[in-house]
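For reference, the chain that follows is the form predicted alone, supplied as structure tokens.
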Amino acid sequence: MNMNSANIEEIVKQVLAEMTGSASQLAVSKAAAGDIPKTAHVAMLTSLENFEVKEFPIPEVGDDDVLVKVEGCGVCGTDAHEFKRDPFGLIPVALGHEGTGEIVKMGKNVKADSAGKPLAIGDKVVTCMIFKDNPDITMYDLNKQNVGGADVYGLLPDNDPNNHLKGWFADYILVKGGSTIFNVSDLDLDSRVLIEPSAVLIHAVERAKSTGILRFNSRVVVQGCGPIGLICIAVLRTMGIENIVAVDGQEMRLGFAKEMGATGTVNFKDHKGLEELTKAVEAQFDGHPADFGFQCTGAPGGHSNIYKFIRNGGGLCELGFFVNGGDATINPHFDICSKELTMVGSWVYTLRDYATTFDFLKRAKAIGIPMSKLITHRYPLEEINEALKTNLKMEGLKIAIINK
């Protein structure tokens, strides 16, 4: 007797419906008819600068859980820090938190995502943070706290012998009940890989807007044109800000800044001393200092310099120091007080920012900002060590693991 996959799927559904226990309540996709393997491959960081692709059993999917087949995951600077130095003391650990994939199995209690959007087998999803029942963080009242102190898939201890599927550098990940999850089926793969870093900049721009200084006609300087700085430019351009000057030391990155929407660029290596560099930035604004600055490098010298680019009464958003990069030297009188500078810090994002990011990516694509170009290198899972080394050598922009 010949049976196609649809026949098999219906038979499996009927059999499960007649069974008892939580497993019988699982929603089943075509994959359950034979496509979901018994084991998953996970890139486990087992020592400094050494991933091993290991094979682990796929755990049972509980009533509140979601099993996702991973399609891709971006490499973050945090992954590079962990790869090189293990600053969080997590080794052995399954890394990867900029991931996305397709739901292949889900528990009976899973009906909707963290924004209330229905979830079903086959939907494309991303995860945000795990908030551990923090009552101050909800989807629609988010300004009480940022995500400091929350957990994230890809930075979780490997302390459960029954579940090693905790990072997106894998071919499957188990999203446990109580996690945040978003249905992003209306975004292409490249856009979904860029959601997490883009949310960092959505949050930063929202913080900047809170100063009341950032407006449509503002002159804005963005210092640092790695992925974060480049996405910052794209967010500003998507908002309608058209007078943006990018500062960096690599011509390749400054070229990308123009593609993201910068109207002028300055290579700091072409100028001797801070005074000359400041004049070069002002020249890009027809002789005026910037109204607002975004400091996107993790270099203390970059923080010290950017004050000089900003006018009296201007604003600054510092977001470059996700980890401790060292102390910066400033003169509080000249840099802050006499200028009456308004400054905000920005660190990661909120759930609200994550949801807003989806619309940003759609709008950026609609107005022709080539966000996909930010993904300059794509590696299969088995070449993850090479991917991290490429990131550390700063040979590209956004590095991604894309599953076959």
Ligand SMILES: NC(=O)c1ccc[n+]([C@@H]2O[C@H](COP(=O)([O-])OP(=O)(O)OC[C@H]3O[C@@H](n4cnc5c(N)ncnc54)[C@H](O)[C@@H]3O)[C@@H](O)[C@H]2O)c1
The other form holds:
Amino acid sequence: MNMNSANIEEIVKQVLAEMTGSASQLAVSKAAAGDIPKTAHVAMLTSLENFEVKEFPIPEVGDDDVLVKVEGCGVCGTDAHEFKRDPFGLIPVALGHEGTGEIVKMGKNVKADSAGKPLAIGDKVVTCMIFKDNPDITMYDLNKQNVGGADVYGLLPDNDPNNHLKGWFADYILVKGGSTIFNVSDLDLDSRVLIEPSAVLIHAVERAKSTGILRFNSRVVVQGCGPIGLICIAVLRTMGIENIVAVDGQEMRLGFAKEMGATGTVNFKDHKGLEELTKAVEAQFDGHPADFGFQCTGAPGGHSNIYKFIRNGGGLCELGFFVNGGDATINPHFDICSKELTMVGSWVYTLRDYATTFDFLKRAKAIGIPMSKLITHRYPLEEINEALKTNLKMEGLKIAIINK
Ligand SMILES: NC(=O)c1ccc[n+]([C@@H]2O[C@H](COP(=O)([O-])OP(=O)(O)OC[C@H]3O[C@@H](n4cnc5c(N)ncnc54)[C@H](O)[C@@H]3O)[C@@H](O)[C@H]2O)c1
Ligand SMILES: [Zn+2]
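Moving from the form predicted alone to the form predicted in complex with this ligand:
In what comes next, the whole complex appears, and the chain from above leads the way.
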């Protein structure tokens, strides 16, 4: 056989591509480094309901920084609020905080992620919050404060003339030293896009467990079947809870609840009055009230209702009000006092919950929960305005920007 040097080079490349381990890692790193363009595309919200995809130079990657090629980013309710009303006064802003991508360049000081796992070019990563040397926010103390109110990429002011790569709705993002970054190379893209909302439920279930009431054989009612309630059902299933009743007003969402692992569903619109609705929920538990409830709607009426579904001595986790949704009426005698209810609130998550979430997503996949189905719409970056409008119309569940 007559082999010229071009053939040999081709064969070597192919062998390297098929190999696993350090040689192929090197090949990836060289390829990735060679591919880095001079500019990046960033979807900037420049006025209400208007993103413009702008081109900016990719800044210098400092010794502690990581340049990430973005693969995708989920659209969050917060993005929708910003798009519609700019409540945080951030415009112009590079949004997108539920993103993930691949490391293409790293500063020389970067060796490991925030959990101590080694980091290399080609690794898939997510970010969580940006540290500000706050000793109350640590990785391994479960009792430390949650990250609500902390800075995150995708909700930062665009105030550095040399760096506009601060949000995940882009094709590149610069993760500065001091930010939390996690190596999640062992999760598929859809799972990685679902990490941030899933962390909300890992935290909520940890809060719920602190009551001591949630057990393997508990009857659990999950009220509200948006992405938050649906992921709640999935988390409960992965921890071995079998008896879950979902309540919502949309049949399509109740169908999803079954796919996530709910054993029964109730459409509240089919029942007149709270007494009848309560009976319908109990009927799904063979005539028993729930031991525990997760309130996952942002509707004050939902908060008022859920107490009735829970037994005396039961527990409740209220997590449906990320923002102020108004006041709710309850009867303190019946709902809390004579019921001896144990209630916890839950807001955002801790860094530790974030790491626990990676394991949850692996377990969910292993037991066949179809998490990917939660991502009902995928748009390329150029169609980001469309993506946000779809989110506002509440047509799907999770909307994601997936880069080509
Ligand atoms: N605690 C946190 O940190 C945190 C984080 C993210 C979101 N949230 C909150 O969680 C809530 C849910 O988020 P989502 O993305 O799933 O929202 P969503 O709007 O997609 O889902 C809410 C669901 O509740 C249903 N619903 C409304 N009123 C109801 C009622 N009376 N009874 C039963 N179902 C009813 C709706 O049909 C809808 O399917 C939001 O209000 C959000 O603010 C909290
Ligand atoms: Zn979010």
